[in-house]
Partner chain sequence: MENRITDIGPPHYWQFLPPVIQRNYGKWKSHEIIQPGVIKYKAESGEVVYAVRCGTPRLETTDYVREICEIADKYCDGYVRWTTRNNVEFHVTDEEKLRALLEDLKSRKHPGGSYKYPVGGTGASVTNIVHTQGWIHCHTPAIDASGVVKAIMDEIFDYFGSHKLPAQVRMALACCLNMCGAVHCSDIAVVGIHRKPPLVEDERLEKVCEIPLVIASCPLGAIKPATAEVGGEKKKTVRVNVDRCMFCGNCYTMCPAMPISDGQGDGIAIVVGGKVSNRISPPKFSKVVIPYIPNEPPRWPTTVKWIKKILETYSKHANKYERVGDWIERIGWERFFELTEIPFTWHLIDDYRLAYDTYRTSVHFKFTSHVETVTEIEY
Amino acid sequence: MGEVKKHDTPLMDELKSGPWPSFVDDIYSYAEKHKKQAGFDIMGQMELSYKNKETHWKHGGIVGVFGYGGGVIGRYSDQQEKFPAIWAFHTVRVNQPAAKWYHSSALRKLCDLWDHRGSGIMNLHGSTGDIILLGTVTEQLEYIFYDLTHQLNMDLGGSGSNLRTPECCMGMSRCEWSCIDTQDMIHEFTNQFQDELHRPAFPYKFKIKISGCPNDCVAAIARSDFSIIGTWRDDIRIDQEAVRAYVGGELKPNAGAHSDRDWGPFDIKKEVIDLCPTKCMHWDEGQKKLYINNAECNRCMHCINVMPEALRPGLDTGATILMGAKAPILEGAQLSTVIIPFIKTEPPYDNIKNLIYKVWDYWMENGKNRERLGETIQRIGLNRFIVDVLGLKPLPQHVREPRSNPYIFWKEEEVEGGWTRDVAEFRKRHPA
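For the form predicted together with the partner chain, what structure does this chain take on its own?
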C-alpha cells in the first residue's frame, strides 16, 4: 500500500474553525490516524463540490445483500480517477435499537466492523432513525451483513419502496409523559414486519413512527404514513400542592426551560390559564386551587409541560392513530390525518398490526407507482378510506370542519328509487 494522498482543500478547511463540532476536523483526524485514503478522497471530492457548487455522486446504483431488496444504497463517484478510494461509496442502513440506546460494547464492535470494511465514516443517525454506515464497495456488502448478523446481532434497515425502519421517541425509558410503551411497540412491529422491511412490495415508501404523547418528539405526525401518538381519555392528574409551589415561585415553570432570561415572576393566569387552547382551566386565587374541566381538554400538553411537577397525563391511556404524512413533491406536503381517535395498546398489539395489514392490502392493490398512502387517501377521499376501506365509523374527530360545498357523491343505494328513471314518464309530466 502506497503513501496516502492528501488533497488540497482550502474551502473544506474553512469549516474547521468555529465552536460547533467540525466534521472536517473529525474526518481528517481519522484519515491521518488510520492512513485511510477514503477520508482524504471524500474531502477532496467535497472540495470540488464546494468549488463547482454541484454534487459529484452519480445517480443511483442498484446494490444489496442476497435476499434483501433494501437496506443498502449504491453510490458511485463521477470523479473516480481523481478520487479512486471512493469510486464506490455505498450506504448501509443498520436498524437501530428502539429509541437509540446503546452500550459502548456494541458500538465499539460496530466501529471495528466499519474501520475494517468501510470508510470509517457514519451518521448517528439518518433521518429515518437508522445507523448509517457511509462508504463501502459492493464486494464488502455480504461480509458486512454476515458480521452484522453473526457478531453484532444487528440487521439492515429499510430503503426503497418498502417499510422504512420504524422509529419512536424515548417513551417510558425516561419520559414521565409517555402514555404508551413506544419502544416495546416499535420493537414488536419491526420484528413482525421484517419481510415488508427487507423485500419491497409497496407502491412507495411506508413509514411507521410512534410518539408517547402529543408533544410528538419523533415528529410522527409530520413524516410517517402511519403515526401512532400516545394519549389519555380520563382526567389530568393534579398535585395541588405542587401547583401552589409553581404559583409561589418555588418551582421553575416549564422545568426550567427559560432560565437564561428574565421573564418576570410566574403568572399562572397568563402562562397557563389564558394559553389553554380550549379555555378549560381555572385558577381560583382565593382557594389557591386549579380546576380543569377535563371534558373540554384537547390534550395539547401545554399545562403539563409548564408544570411537570404538578400535572400529569391521566391513567386511561392509549393511542391516536393518524395516517398519511409526507414531505412535498407531487401533491405537496401532508400532515397525518386522524383515523382512529383512541385505540388500546396491549402487547402483542394485534389490533394495530391488523389495521396496518388492512391498510397495506388496500394500498398495494390501489396505490399508483410512487404514490404515498396520504396521496392515495386524497385521491379516493378520506370518507371512502375510513368507511369503505377500513370499515370504520365516520366521526367529527376526523375533520377540522365539515365540507363547505354540497357536491356530495351520493351512492345509488342511498337514493330512494335508485338512478334509473323513465324519460317517457318524465316527459309526460314535463312536455319538452
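Now show me the form predicted on its own; what you just gave was the form predicted together with the partner chain.
FYI, this one's just the chain on its own, none of its partners or other molecules.
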C-alpha cells in the first residue's frame, strides 16, 4: 500500500458536525485504516457533486458476470483524471437471506471479501432488499462472483428488466402475528424463479414481496408488482379477560410502545372502537364485553396492535394476493390492487407459482417497454385483466372506487348472434 492522496472537502466535512453518526466519518476512517484511495476519491467526487449540484456518475455501458444478465450495475466517473481510483465504481447486488437473518461468520466473510475485492463500502440493505456492495472495477467482477458462490454460498440479486430479488418480513421466525411462513415461501420462489431472476426478459422490473400479516412490514402493497399478505378468514380470537384488563388499566395498550408520556387512562371507545375503519366493533360497557362483526372486518390489524394480549388473528390462515404497485414512472405512483382475497399457502405453493406464470405470460407478450405490471393493468383495464387474463370472477373486493365511465362495452360472444347481421333478413323487416 502506498501513500494516499486526500482532497479538500469542506462541504462533506460539514456533514460531520451534526448530532448523528456520519457516513463521512465512516468512509474517511475506513480509508485511513486500509489506505484505500477509493475512499478519498469518492469523497472528493461527492464534494464536487455538492458544489455543482449535479452527479458526476455516468452510465458507460453494461457490465456483469458470465451467464447472468443482472446483478451488477455499471457506474463510471466522469472525473477520472481527478479521481482515478473510482474510474469505475460498479455496484454488486447480493441476494439477501430470507428475512435478512445472518450468521456473524457469514457477515465477517462478506466484509473480508469486499475489503479485498472492492471499496469496502456496503449498504445493508437496498430498497429491494439486496445486500449492496458499493464500488469495484470491472476486472474484479468474476472473482467476486466466484468467491460469493463458492466461499459464501451466496448469489447475485436481480437488476434490470427481470425479477428483482424476492423479499419478506421476519414472519414466523420472530413475529407472533404472521399468518404464513414468509421465509419458506421466499426460499421456494427464489429457487423456482432463478431464470427470471438472472436473465432479463421482462418489459421492466417485477417485484415479489411477502408480508406475514396485514401490518405489511415490508411495504409490499406500496412497492411490489406481486404482493402476498398473510391473513385469516375465520374470526379474530378474543380473550375477554385481557380486554377488561386493558380497559381497567392493568395492561398497557400498544404493548407499552407510547409510554414516553402520560396519555391518560386507556379509552377503548376512542382508541379502538371509533378508529375501526368498517365500524365492526362494539364495546358493551354494561357487560364489559367486546363484540366483533367479523363479516365486516377488513383485517386492518389496528385493534390487534393496540390490544395484543387480548386479540389475535384467526386460525384459518392464508394470503391475500394483490398486484400492480409501482413508483411514479410512466404514470403516477399507485398501491397494489386486491386480485385474490384469500388463497391457501401450502408448500410447494404451486397455486401461487402458476398464478405468477400466468401473469408473466401475458405481461411479457403485451407489456410495453419500461411498463410495470400496474401500468399494463391501467392501460387494459382492471376488469379485462381479472376476467380475460387471469380467468377469475369479479368480486366486490376488486372495486377500488365507484365507476366513472357511463359506457358499457359488450363482447361479441355476449351478444345474441354476435356482430354479424344478415342484410337480406334486415331488408325483409325494413322494406324501402
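Because the structure is a prediction, the values reported are computed rather than measured. Numbering follows the first chain given and starts at 1. So that the term is clear: the rigid core is the largest set of C-alpha atoms that superpose within 1.5 Å between two forms.
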Residue 365: Cα shift of 2 Å or greater between the two forms (core-aligned): no
Core-aligned CA displacement of residue 400 at least 2 Å between the two forms: yes
